[in-house]
Structure formats: C-alpha cells, structure tokens
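Here's a solo chain for you in structure tokens, the form predicted alone.
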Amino acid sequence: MNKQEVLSILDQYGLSAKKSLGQNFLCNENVISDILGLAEVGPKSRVLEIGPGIGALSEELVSRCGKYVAIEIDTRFQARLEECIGKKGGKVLFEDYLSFSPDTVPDFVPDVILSNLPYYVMTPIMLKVMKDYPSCPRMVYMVEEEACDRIFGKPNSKQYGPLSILTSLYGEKEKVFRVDGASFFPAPNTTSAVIRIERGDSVFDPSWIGFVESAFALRRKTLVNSLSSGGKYGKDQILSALSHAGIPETIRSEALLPENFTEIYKFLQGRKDE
C-alpha cells in the first residue's frame, strides 16, 4: 500500500487520521513487505493484529495465514475493514484492546501478534499482550524509536523498568530496523522502529507483571519499601527473599537483573503458600 492508495482509501470511505488515537497510516510498500517477512506468517498461522487501521498489513496477512483476528478501536474503519478483512475470512472486533478479553474469541491462541503502537498506549498494550497470551511465539511491533529505550533499557539506567524487565523475561527481543516519518500519512515528526520479540524456552508467568510493577511503585526507594508499600508482602518476608538470593537489603529495583525478580517472586510465593 503506497501513499496514493492510502489517499484513495481515505477519500473513498470518508476517513481521516485521528490525532487523539495517534493514527498515522503506513504507506511504504518496502516497509510493509519487511514487516510481513519478520512475522513469518504461514498457512497454519493464527494471527492477531491490534489496530489494523485501514489495513496496510491486513489484506496480505489474511491471505497468508490460517486464522486472522483484528482488534480495532476506531469504528469509523468498519466498512473498509469489512471489505479487506471480513470478506476474506478474517474477523474484526471493534473495541479497545485494553478492555478486550481473550475469551471473546474462544479457542484462538495467536502464533503471531502484530501492532503499530501509539506512544501513549505502548506500555499497557505490550504488558497486556504478555498477560493475555503468555505462550505466543512471536510479536512484531512498530513503536516510536525513542520508546525503544524503555523496551531495551539496562539495569541502573533511567529507562530500565517493568517493560524492559518483562520483555526480557518473555524471550529474545531485537530492534530490527528504523522507519522514517515519510513512510506514513500523515507524516509524523518522529522516527519509528520495528522490533521483534521471540518467545523463549522458559515459561512466562503473567503474575510476574503485577509483581514487577509493584517493585517499581516507589522507584526512588529500596525494593523492600517499594514492594511492602502494596501491602501484599511484609518487610520481613521481602528481607528473607533478598537474603536467600544473596541480594543486599538496601538495593533498589533498578539495580536488579530480570532473573532476580523471578527468583525473589518464587521465594515469596513459596513462603506465602506455607
């Protein structure tokens, strides 16, 4: 889908980009082809696309995969998406993904999840995807390039937090290529990046999400104070967990490695179950 095709579709269906939803329509065929290549979708693939917009990726995805589901918040796109998805055997749900329940589509567990994520909802959507589909083998996201700092943040940096930790626990992640503003209509004043997250061999426990978020509730405080502030764990329990893991009791969350969080969580859950 190139710029002329995007303009034609917008004109045909009386559509326009809505700034409040962070909408910029992808109109670079090379970028679209590269994203589809990263997704590695085949005839048996089950694909979930979050925010298909006017369908830059959707038509090709529907034709390549075994089962396709899209979730789109903007009902203005209904006629367009019915034409390029619904009539080709795909399913489109018009709702906010942050309110979506996987039970809405029973017996559907995606192999591949794709989304062009607006900056303002990037973190909550990525965390919810890992909670909803903890065994999904592959995710391909388009994000604002500056947001990559939060995804790929390292310990003891300002950017390091729940998103960087949890995506590391989920599997292997890679920033694959950059996408300039001219690849969209309307063109944003930012550069985007396409990232891929591949599921690891270990099990991802969705309950880690709330635990890691609690660990950063009071970022400037010690881990003990931050975790205990939620009321779920007592300070003595947390101190015991740190001692068991050989971690100083004065440590802050931003100094811990991703695997430290799972070790502490496992110890706390064991003590809780006794």
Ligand code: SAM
Second form
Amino acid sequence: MNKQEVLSILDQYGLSAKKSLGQNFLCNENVISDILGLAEVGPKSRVLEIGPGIGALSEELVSRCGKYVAIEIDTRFQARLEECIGKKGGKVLFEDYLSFSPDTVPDFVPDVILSNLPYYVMTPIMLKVMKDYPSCPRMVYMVEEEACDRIFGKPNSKQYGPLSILTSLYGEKEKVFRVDGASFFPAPNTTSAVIRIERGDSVFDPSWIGFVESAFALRRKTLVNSLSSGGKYGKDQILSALSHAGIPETIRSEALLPENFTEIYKFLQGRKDE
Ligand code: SAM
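May I ask for the structure of the form predicted together with S-adenosylmethionine (SAM) now, the form predicted alone having been displayed?
Okay, now the whole complex, with that chain kicking things off.
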C-alpha cells in the first residue's frame, strides 16, 4: 500500500487518522514487504494482528496464513476491514486489546503476533501479549525508535526496566531495521524501528510480569523496599531470597540481570528446589 492508496482508502470510506489512537498508517511498500518477510508467515500460520488500521499489512497476511485474527479499537474501520479481511476469511474483533480476553477466540493460539504498535500504549500491549500468549514463537513489532532503549536497555542504564527484563526472559530479541517518518501517513516526527522477538525453549511464566513490575514500583529504592511496598512479600522473605541467590541486600532492581528476577521469584514462591 503506497501513500496514494492510503489517501484513496481514507477518502473512499470517509476516514481520517486519529492522533489520540496512535494512527500512523504504513504507506511504504518496501517496508510492508520487509515486515511481512520477517514474520515468515506460511499457509499453516496462525496470525494475530493488533491494530490493523486500514489494512496495510492485513490483506497480505490474511492471504498468506492459515488463520488470521485482528483486534482493532477503532470501529470506524469496520467497513474497510470487512472488505480486506472479513471477505478473505480473516476475523476482526473491535475492542481495546488491553480489555481483550483470549477466551473470546477459543482454539486460537497464534504462532505469529504482529503489530505496528500504537505508540501511546506500546508497553502495556507488549506486556499483555506475553501474558496472554506466553508461548507464541514469534512477535514482530513496529515501535518508536526511542522506545528501543526501554526494550534493549542493559542493567544499570536509565531505561532498563520491566520491558527489557521481561522481553529478555521471553526470548531472543533483535532490532532489525529503522523506518523513517515518511513511510507513514500522517508522518510522525520520530523515527521508528521494526523489532522481532523469537521464543526460546525455556518456559515463560506470565506471573513474572507482575513480580518484575513490583520490583520497579519504587525505582529509586532498593529491591527490598520496592518489592515489600506491594505488601505481597515481607522484607525478611526478600532478604532470604537475596541471600540464597548471593545478591547484596542493598541492591536496586536496575542492577539485577533478568535471570536474577526469576531466581528470586522462584525462591519466594517456595520452589527453591526445582
Ligand atoms: N496496522 C496499521 C498500519 O500499519 O498501517 C495501523 C497501525 S497504527 C500505528 C496503530 C493501530 O492500532 C491503529 O489502527 C489504532 O486504531 C489501533 N489501536 C490503537 N490503540 C489500540 C488498542 N488499545 N487496541 C487495539 N488497537 C488499537
């Protein structure tokens, strides 16, 4: 889909982009084709797309994959998406992904999740995807390039936090290429980046999400103070977990490696012998 086609679809359906919903539609065919290539979708793939918009990626995805489901918050796109997804055998649910329950689509477990993410809600969507689909083999996301620091941040850096830790625990992540603002309509002022996350063999436990978030609840405090402030774990318990893991009791969350969090969590759950 090029810019001319985007403009003509918007005109045909009487639509316009809503800034408040993070709507910047892809209008660069090379970028679209590179994203589709990264997704490696085949006839047996089950694809979940979050925020299909006016269908820049969707039409091709529906025709390439075995099963396709999209979740879009903006009901204004109904007629357009019926045309390019519904009529081709895909399904679109019109709701906020943050309120979506995977039970709504029984027997659908995606093996590829793809989204040109609405940037205002990037982190909550990425975290919820890991909670909803903890064993999905591949995710391909368009994100704001600036946000890559939060995704790829290293311990002791300012941006290191739940998103970098949890995506590391989820699998292998890679920033694959940058996308300039001119590849979208309307063009944002920022540069974007396409990232891919591939699941490893190890298990991802969705309860790590709340745990890691509570470890960062008081970012400037020690891990003990931050975790205990949630009321779920007492200071003594946390101190025992740290001592068990050989970690100093004054440590701050931002200094811990991803695997330190799972080790401490396991201890706190009383699963230290597993
Ligand atoms: N996929 C299209 C493309 O690449 O051109 C549109 C991408 S646009 C950056 C983000 C899309 O996410 C918009 O269609 C927007 O309406 C949708 N969206 C925003 N917030 C959402 C939410 N909470 N749940 C589901 N979709 C959302």
